[in-house]
Structure formats: structure tokens, C-alpha cells
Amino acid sequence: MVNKKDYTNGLPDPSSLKDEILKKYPRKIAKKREKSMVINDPDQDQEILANVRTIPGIITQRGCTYAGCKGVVLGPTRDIINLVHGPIGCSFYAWLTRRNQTRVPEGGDNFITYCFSTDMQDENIVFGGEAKLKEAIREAYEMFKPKSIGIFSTCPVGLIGDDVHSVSREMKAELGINIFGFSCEGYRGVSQSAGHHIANNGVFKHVIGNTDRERTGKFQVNLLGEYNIGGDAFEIEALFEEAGITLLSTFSGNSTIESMEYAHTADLNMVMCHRSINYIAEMMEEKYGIPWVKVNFIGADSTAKSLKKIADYFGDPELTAKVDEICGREMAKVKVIADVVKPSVEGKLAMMFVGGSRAHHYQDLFAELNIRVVSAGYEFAHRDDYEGRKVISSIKIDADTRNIEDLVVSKDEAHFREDLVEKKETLKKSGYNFSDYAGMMPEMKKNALVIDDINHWETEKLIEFYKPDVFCAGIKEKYVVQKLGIPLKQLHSYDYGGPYAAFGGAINFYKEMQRMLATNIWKLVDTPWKHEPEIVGSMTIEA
């Protein structure tokens, strides 16, 4: 057991966790998690397997294609209804458990609070369930008047040979509005991530570029990859604002459909989640000449910093003092409470398994208290998120991966921004850096023990060898492991506090830390099975 004092000069080698949490798989599984397993080296190149098929009979934090592409990207817009094709329980399941918030203005349409659904019954399973469909649009659109509907298949939607797209466009022909269909069967990839990409491909072919804006500002941007968990964007909307920065469209915190149609008229494209929503920045830039940058507005130093990257970008003397203005002032009261927190939380130890980019983003906000981060790992990641976007060319594209479409992206010349290309070649000879992401690794401590798709049993053996202070994960694992007497911190949904975000959620961060953490309740945490017999099986027979 590796005691905490051991710590203070750097992580202890897990070398010999690695090993333990091995052993007890066959062989042939071994061999295959043994390389989602990295033990950090940031001076190395090291490479990690990750999205593959998980383990049949391994529990792990992963959800569905469905839930990717509804419950991630769509669900956060308010003026679409995002009907779910499929028995009922597909639906409630993605239906508000993301605590994605938005601010309707007066007379606005907002269906997030409502739980739409075909409601698919046996019969609708033996004999199709098209007529069906058809019928709940129908009475969506004359009950609701939406100016649009998202049709989002489930796994007995594949399995029948339903055609959400052919509906899709026969109502869309009958009912004037704009209705489009996503084949997101949940089987359909290997974990969520197959949800965003077949997300992303939806919007990018049947939203963006429908309707042209005058410019409304000096400065157009779009946000993507920012969902407003717990009101995470509202703060990053309040900087730009006083920043003078007009934020055409969020994909897809606190969004709209009608904002996403014109979000190609933006100047620049800014990447959070860069997971769940590379694919429309790559087409966006592609198809109209708008650049994307990488940015992270969690941590404090990491919002300052990215502020300041967009004020570089437009290079205008007004916007870059007053994001300077709005910096100075902002850190200045992050200091105060940093002050206050730190000498009761510094030195913890953290560990962090979530989707997105939150196991990597979170851990400057851990930093900013000097909290050590012994282990991380993403739910759905590929290897560019943990190695760097330097990699893509050497991923391998396998059989789960084609069963999404590859759009054939082409040049719009009616709206191609040559001026935008330019300026990005120019900006690129000073240094600056567009469609990069250096991703997880390089970012991590040496010795830190990286793991993509985390299961049930690593989870266990690393509270047991870390004794982790904190453990940043989902409500799937937060019972399991606060019964270990550790606190757990969820950060997909919050734990109904945040907004974590920017200045103001870098504040708010810390008070929860130090409630959380400045503590000797759970050391006080006792389960009967600490002090009873352990039955454990063992593996004898492989196949």
C-alpha cells in the first residue's frame, strides 16, 4: 500500500496496481486492457487504445449512441422537439437527467422540460412503426407549432427497418417545417462518441447555413461543445458580453435551431468539448472558411488565457484592453478566494474518470488549489483526445467506426470566407494555433496512471492503492464509491450545484472543494463488508 507522505516528491510508479488489476483477467482480455492502461509519461510518446467495443459482462460508465447524439448535442436546444422513436423508456431516460439550462425570451418556444416519444408497443414492433411516427408528428406539430423536430431512432428502431429519414421527409413536405431524422441506434458505436459524430453530421447537413444574418457585432463567434451543465454558459456569455463579443450560436448550451442556421456566418469557431464536436468545426472550416481554436473556459487561468486567445485572434486594440480589464479584475477576486481555500484542500489527491474534455479540463481547476491529480481517463474518448490531434492520421478506422457516414464536404462560394482563410495564414506564421488540441497526456504528471473506459473493478483497486481524496466521476459510480468513504464529485450533471465555468464557476469550484474536502466526515463512512468474509472468483478455465 503506497502511503501519502510518498507523494510529495512526485506520483508513486502504479506499476505494480497495473500488474494486480491484470491478473485478474483471462489472458486474452489482459492483453487488450493492458494497453487502455498507460502509466504518463509526458516526455514520451505513448500511445492508449481507446474506442473499442467494452468487454462483454464488464461494468462500465459508458452510455449509448442514442444517448451521444440526443441526450448530449440536441437535447440542450430549446426551440427543436427532439422526438424519440422508440418505447418510452429510451425517452425518459435522456429526458433532463444533464441539467442542461436555458433562458427563454418572452414568447420564445422551449421544449427541453417536455419528454417527447412515439411511445413503440409490441405491435408497433411486429408490424412497423412508420404509420406511428407519422402520427406523432402530427400531433406535435398541431399542439406545439414548432419551427422544428428532430426524429432520433433507438435500438428496436434499427432493429425493425423503420425509416426515420424517409419520414422525415415526407412530413417535412406536408407540415412546412423543417424535419430531419438521426439513425443513432444505440448499438450503433462502441459508446456515446458514435452519438456526437452522427449528431453533429445531422445539424451540419440539415441546420447550418439555412439563413443568412446581418452582421449584429464587431466580433462573431460560436461556442461548441459547451452543453450548460448547472448554467456553465450563462457565465462565459456575461465576458463575452461586456467584452463586446457577439456569440452567434452555442452547440448547444442554451441554443436554439434558428441561431444554428446561421452560425455560419460567424469569424471564428471555438472548441470546447473537442470529443463531441470537432467534426461540425472541421466541417464549418471546410465548407465556409471559418478557423477553429481549441479553448477551455474551466480554471480560471485557463478562462483568462482563452479570452485573450480570441482577443489575439480579431487583433483589435479595444477588444484586447478590455478583455485585459475584464481579466485583471475577475483573477483579482479569484485570488481572494484561492487565498482562503487553499491552505484546506492543497495537497489532496484527486481522481478523475468523465466523458468529454471534463477529465482534462477539470484538472486546472484542481491545480489552481494545488490538488494532485493521481489518475484520469474519458468514458468515450478517441486517442487524439489523450495523445494530441497529431495522431488522427495514424488512427485506425474499424468496422464500428463506418457505420457512421462520412459526409463529402464541399466549398459554399456564396459564402466561403476567403478573408477569414488569410487572416488564419497570417496569424499561423506569428505562432498562432488553430486546429490543434495536444490533448490529455502530454498535460498529466509522470506517473499519473491514464485509463480509457473504466470499469467497476480498476475503480475499486485504484481507491484501495491511491486512497484519493476526491473522485470526479458520474451518478453510476457516485454510491459505490462514497460507500468507500470517499467523496464523489459528479461532473455530468453537477450534483445540482455549478455553474463551474469561467471566473464565477472557478469560485464557486473552490467553495465545493473546500466543503467537500476540508472535512473528517467520511473518514467516518463504515460498511458491514469491511469487517466480513470476502468471496472471490477466480478464472480457471479459458477459452
Second form
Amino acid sequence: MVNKKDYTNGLPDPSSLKDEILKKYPRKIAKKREKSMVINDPDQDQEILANVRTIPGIITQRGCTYAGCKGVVLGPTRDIINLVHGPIGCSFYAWLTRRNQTRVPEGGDNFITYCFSTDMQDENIVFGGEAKLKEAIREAYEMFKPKSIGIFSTCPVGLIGDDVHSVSREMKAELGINIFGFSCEGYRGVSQSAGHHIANNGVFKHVIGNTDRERTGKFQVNLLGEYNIGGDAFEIEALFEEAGITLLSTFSGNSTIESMEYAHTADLNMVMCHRSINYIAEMMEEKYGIPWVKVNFIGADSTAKSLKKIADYFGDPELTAKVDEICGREMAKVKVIADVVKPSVEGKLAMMFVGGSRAHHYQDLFAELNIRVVSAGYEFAHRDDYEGRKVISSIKIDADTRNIEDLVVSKDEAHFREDLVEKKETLKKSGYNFSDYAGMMPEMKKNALVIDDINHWETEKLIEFYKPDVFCAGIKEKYVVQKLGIPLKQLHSYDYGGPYAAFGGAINFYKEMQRMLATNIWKLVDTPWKHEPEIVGSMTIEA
Amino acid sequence: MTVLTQILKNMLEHAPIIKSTKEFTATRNACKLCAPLGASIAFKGIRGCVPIIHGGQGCATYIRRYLISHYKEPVDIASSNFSEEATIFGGGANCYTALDNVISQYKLEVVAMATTCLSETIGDDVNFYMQNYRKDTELKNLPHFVTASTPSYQGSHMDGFHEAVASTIKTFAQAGEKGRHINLFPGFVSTEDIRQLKQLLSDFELDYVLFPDYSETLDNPIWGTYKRIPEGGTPISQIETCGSAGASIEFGTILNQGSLSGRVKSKNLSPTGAAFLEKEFGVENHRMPLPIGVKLTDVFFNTLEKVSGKEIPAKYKGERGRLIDSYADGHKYIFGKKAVVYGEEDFVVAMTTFLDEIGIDVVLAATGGESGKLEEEIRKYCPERWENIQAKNSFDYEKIHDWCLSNKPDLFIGNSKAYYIARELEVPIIRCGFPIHDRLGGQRIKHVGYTGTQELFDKIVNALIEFKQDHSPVGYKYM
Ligand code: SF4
Ligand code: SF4
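What would you give as the form predicted together with the partner chain, now that the form predicted alone is on the page?
Let us now look at the entire complex, which starts with that chain.
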């Protein structure tokens, strides 16, 4: 076992590691995996292979299309009954496992604590389950009187040919509430990502634009791709409220279908998780003329930057002053804690493999603590999330992508905001950046190892090579990594902690890192390399 | 209707259909999980085994996720990652690639494949695939293969568990000269329970095969260097000797007599491993409920005395005596308290019997299982009070919830999933069974034997004392 690498002159070249990993694979697989592992060079345009089928038998952390549709996008919305049409497991496993939080006003509906399933049995598989589905919808309606019901198909349902869309239409007519279906069978796509797209389409088609609400604020915005894990949304909402920005709707942390219905009356869409929600942002711009910008509320600096970006968009002196005041005040608080935590964590090594945006967003928090990110990757992202939106037009459309409907969107003349289109044009001239996401790779250091859809074997090798001080991923990797004596921070569920968003969240995260990296328990685990002296790199990160 | 459905219909029309016994249409907050999850747990109890779930990758990922958060251990389960293509042309190609990769990545002894709703619906025959693979592959030293047919529309995680156990026994058990060893099939118990049981059999100086033994594979010590396949598990060489054992002991009286076994499958005339061994090899089977509580543990010990020809060791007499002594001490705190018990069917039967024995009134005994036999079994083991016990098959948490609104119990006994009801009613919940996601050590909870019962008993009494203490206006330190 080798010593910890020397980081004085930047990150070590991981070519030997890459070779060692690939050597183990059969030739065909090695060829494919090779393209999904990139030794980063921010000065060059590098291509990564992403959003392709996982190889059978290689243990992936990816979930299925249904997980992305029901679990991720619609799961956190509280006033809709999400009814899963299929056998019991698919529904059970998505039962509030993502720890989304929601704040229910007095007398408001909250169905996210339920898991509804048609629990298909043998006879439904053989003779079809539509009748049972209709009964289940009627029953859910009678029991809860919800304003909307979403129906999600799982794999067996797609196979036996139950048509959830026609059942939805029929029941919508019968019950007079909004009912819509999603063909989000697990086999439809490469990963959760396909489900995000399907969910985006469904929400856009059946929800957005249903009610025109009078303006309630001077600056109306939507937040897209924020799921309120561990209370993140509450932190962000508090900032908007103080600044006087009216948050109409979030897709979909702490959200309601009701608020999504008037989301088209916003002046700006802010996109947080680009992967899961950029479709809605794009479609809303086409239909209503609402521009979108990429924001990030993970990390104190990023939060301040995002807030200022919104203030710049509206160009209102009072708003700008208020935002500056908030940022100044909060950054001072953050700095106090950062100063305390930094000395004990500076120069440590982190790696992160999660989701479709978190692996990028969290790098900002680590940078604030001078923790080095040596390797990172997404579970279900596409090339644009790695390389930036500039590559979208060159992404190859494969069979899996073709599987998902691309909605044809046309201008809604009555609601189209010409004024916003003009505003966008003017701001663009002064260098304001719209509809863009630069991706993760250009913002990572040279020689950082970027890996898409990492598997167990690669994880093991990576840990052996880098000996990171903290590994960020999810529950599925947690105990594998911890068995090796490396603490793992869950960035899907936050290890039941959080919030980590915005200024307050950054403080929580700093303290969490201090706790994780300072604990003595790992010293009890006898890792082989502990017997050899470490080469200690310099304690600052070179720019 | 698509062509595929038509074919399917024709194919399945002649097979007997399992009718659900449920009254409600929708399941709200299910009190059961799905079949390949149970099969995966059982397969994890074979030494050197990596389970593969044949179907969409979501099933495997969800199941891993669920097991990992209960066991707090790495749980490697591979998937054959169906694409839309595979659903049309069959999952053969995916199955072979998965086998190739699992075999080349792990130094494994056994590959175990469980099917899903998806692969079963399209009629994939994994046994056939496995045979083909064996014929066609160029790989040398192939591991053993075993499969389990586990569509969740025919049964819950318990059915899947027992199906995997039965299938493993049917695949590997061999005839042989009668030995002196015994087989123990403990069913779905905790890792600590398994460790207990092994100790107990050793104390009776018995040679034994305990299957499935996931006491280590799903509850490992910390490592330091990574082991791709965790140590532990029942070796195939031992499972082979099940056929020549002197006797089998099988915990559970309902087992997989739910939907799965109701479907007549040619290979499946004996639904459980022990039943198969009795029929094929004449290994006498002692079937009994899980040994929880004095009465049911006595049954187990009596059987052990019989099959070992040895008297119960003094150590256990002591345990039993202390347990009864504590019953006497704790009685005043618990007598007449009303409990709701829920979970897997055999777990519910044993737990109800134990609670009945200590004077707690089980008012509702509920399960998501669909055997329709819960009431019958409870009647058998709680002959005096069964009429006051609502025994409910095919229940979900919302039905439990609704029921409790008009019949408020004093405590809940079962897994984490009813926490929300207990919280709403402001009564304590004693966590045991599966899954436990909101406490540390859920996988290590002890349930069986005199000491397992002792721990449960203390927990129950203390929870009720704590409840009383917390709700008293006086801060009593003596209770
Ligand atoms: S399809 Fe069947 S096997 Fe897969 S998760 Fe759903 S219920 Fe379980
Ligand atoms: S059956 Fe399909 S939808 Fe359900 S969990 Fe498995 S892959 Fe996902």
C-alpha cells in the first residue's frame, strides 16, 4: 500500500489508477468504461460517456425511471395523491425514503406520508388491472377528496398494456378533479433521469398554466429542481421572503400542485438541479417567454452569488440593496464558523459520487473549507451536466432517449411575456448569462478524476489510490466505504441531518465536516496505510 | 390489447389464478414488501453467494437500498438491468451478461437468481437460461447456480424468502446415509437470533446445518481491507447433507402458504425446504412457531431434547427460570394492557402467543400476508383468548390506523413502519422484526429463545413504565 499522495503541486495524475481499473474488465466493457472516466483538464474540451445503459451484473447505484418520476419529481408535492399502479414493492420502496420535508398550513392537505398502490395480484396481471386502478382512484377520491391524483405505471403494467392515460382521462371526467398518468415503467430509460423527463412532461402538460392568479408580488419567481431534503427549501425560502422576492412555486420541494398551476405567472425561473428539471424551464420559456437562469444555493458564496444574480435581473435598486444587506450580514456569520472549522479540515481530501447535480454543487462547500475534491461523478447525469450545455446539440440520440416523448411546445399568445423577452435581450447585451449551465468539469481541478455511474469495483480502487478523508455518496455505498475505514457522508438524505442549503445550511455543513473528520472512531479501524508515515501536502489549495 | 398481452393471456389462461383475499382495492401504506427482497435475504445466507435479480435495475437498487438501511452493511445484489428491448425479446442476453460479469468480478461459490414481476410477466425461464449458460460458456470452474421464482404479484417478501430457501434445498440436498446431524430452518429472524440459535445447538452438542445463515454476511465486523464477498453463510457442502440429516426443525407454521405456494408449480409440490426433505428423503420435520415466549421456546427445547437425546443444559434452565421470575416482577406494569402486533405472519403468531402468555391483551394482530391462516393459527396457540384478538390477514398500515382510531391501544409491537400511528396516538412502540430504519442495531434485536424473550419482555415493561413516568405529574424515581 502506498502513502498518501503529495498534493503540493496540484492533484496527482491518476492514469495508473485508471489503467488498473480497466485492466480488470473484459475488453468490450473496458472500452465503454474508459470513455466514462475522464482525467480532467479544465483548459480542454473533453468528452465523457454518460447516460448510457449500465452493464448487467455490474452493481450500479442507479435506480429506475419510475424512481426518478414518482420518487424524485412528484414525491415531495403534498397535495397530490400519488397512486402507483403495479405490484407492491415499487410503491413501498419509494415511500418517503428521500426524506423530503414539507410544511403544511392549517387545514392543508398532505399526502406525502402515504404510499398508495394498486398492489396488483396474479389475476390483474393476467386479465389486466385497469378496472382495479379505476376502483383505487375512486376510493382514493372518496377517502381524501384530493384536488389531484397522479398515476404511475411500473414495469409489469407497461407489459400487460394497461393504459393509465385513458383511465386517467376517464376518471378525470367522472370525478371532476385533475387526474393524470405517467408511463414511467422502470425499463423505459437508462436511469432515474428518464423518469425526470417524463415527470417534467406530465407536469407541464397537465398542471402548469391551469390557473391564472393575480400578481401578489413585485418580483415573482419559481425555483426549479430543489427537493427540500432535510429542510433545504426552508432556508432558501426564508432568504427570498426577507429580500421581498415572491416565490410562486418550487419544483418540487415543499410544494403544492396548486402553486404549480400558476407558476407560469412568474417573471423568472431559477434552475437548481439542471438535470432533473431543465425540460420544464425550457418549455416554459418557449410557451410563456419566461427566461431561466442557473442558480446554486449550496455553499455560502454560491448562495450570495445566486441572490445577486436575481437582484441584477430585476435591476431594482431597493431589491439590490436588500440583497446586499442580507449577504453581508449572513456572510459575516458564516465566516466566524468557517474560521473555526477550517484549520482542522483544510487540505483534506474528498470525493463525491451522487445524483445529477449534487456532485457539482457540493464542491462549492468543500472549496469554502479548502478541502480538495480529488474525484467526482454523477449517477444519472448527461454529458451537458459534465461538459456544459454547449454540447447538447452534439449529444447522440439513442434508442433510450427516443423512448421519451419530446413535447412540441408552442407559444401561448394570451400569456406570453414579450416584456421578459425584451428584458432578456437587453441584459444579455450587458453580459448577463441566461439559459446556461457550464457543467461540472470546467470547474474542477486539473487531474481530478471524473467518473460517470461509478460501480463498486471502481470505488474500491479509488479509495485505495487516494485514501480520501471523506467520501460523499448515498446509503447504498455508505457501509462499503465505511468498512474501509473512510467516513461517508450521504448527500442524498444528508445522513438524516441538514439543512445544508443557503447560509444557515453552509454553517451546518461546516460543523458536520468538523465532526466527521475529527472523530476518533476511525483510528480504531486498522487501515493498512496507517502504519506508514504520510506525506503531508501543503495546507493551502493552490489556485 | 397488444400482441404481447394476447400471448400472455393465452399462456396464462390455463394456469390457476391466485385470487387476492383483500377487501379494499388500493393498498395504503403496505405492511409487506416484495418477493425478491425476501429471496435476496435468504440467498445472502449461502456462503460465497451473490444474488442477481432478474428484471429492471430499479428493483435491485430499491431492494439493496432497503436492506442496507436495515442491516447497515454493504449488500451486493446485482441486476440484469432490463431495457425496453429485453422486455420484448426476453431477458436472455441480459441474463448471460449479468452472469459473465458477476462471475468475473467476484470469487464466488454460488450465483443465485431471483425473478421479478417484470421477468415473470414476460415469461422468462431463468432455469433454462442458467442451463444454457452452463452449456455454452467457456469459463472454467463455474460456481453453483440456484434460482427462485419470485413475482411479487403472487406473494410478499416472506413468500420470496421461503421460496428461495425451498429452492436452494431442492437444488442441492442429496440423499445419503442417515447422519446424526439435524437441519434447522429458522425462517426470517434477526442476525443476533441466528447467532443465538447456533450457540444453542452447540450447547446441545448437536451437529447441525442452519440455513439460511446470514448472521455474518449481513452483520459483519469492521474490516480495514475490503472483502468483496463477506465471510459467513451456510456452505453448499453443508446444504448437500440436509438430505441425510436425522431430523429437521422448521420455524413458522404459515410459512409460504400465502399466494406464492398456492400456485401449482410442478417443482413446487412441497413448498418449504423441510417439507421437501421429509417427502424426498424421509427426514422427519418438526414444524413449530418461532420460539418467542416461554411456551413456544419450551416446544423448541423439548424437540431439541428429543432429537439430541440430551437433557436441556443447566444454563438454559437458569435462563428460563429467570425469565419467569421477571414475568412475576413485571406483571403489575403490563397486565391488561392493549397491544397491536403487526408484521410477517409467523412473527405475528409467535409474538401474539408470547404477549398472551404475559397477560397483555393483543387487540389487533395484523399482517400484510395473504395466507388467510392467521386467525386459525392464533386460535391454536392462544386457545383461551383468541376470540378477543382481531387477527387480520391482508392488512395495511392505514387499516391498522383506522382500526386504532376507534380502539386505542396502549402500545405497538413491530417494525418501524407503524411509528407514525403510534406517534399520532401518543403510545409507545416496541421496535422489533423488520424493517427497522429509525433505531441503531435493528438487525441485532434478539427475539428468540429464553434470552431473546427476556430482552423483549424488559423492553416492553420498561417502555410502559417510562410512559407512565413521563405522563405522571409527579417526578417519581421509584416506579
Ligand atoms: S416490480 Fe415486483 S419485484 Fe420489482 S420492485 Fe416492484 S414489486 Fe418488487
Ligand atoms: S419493476 Fe420497474 S418500476 Fe418497479 S422498481 Fe423495478 S424497475 Fe422500477
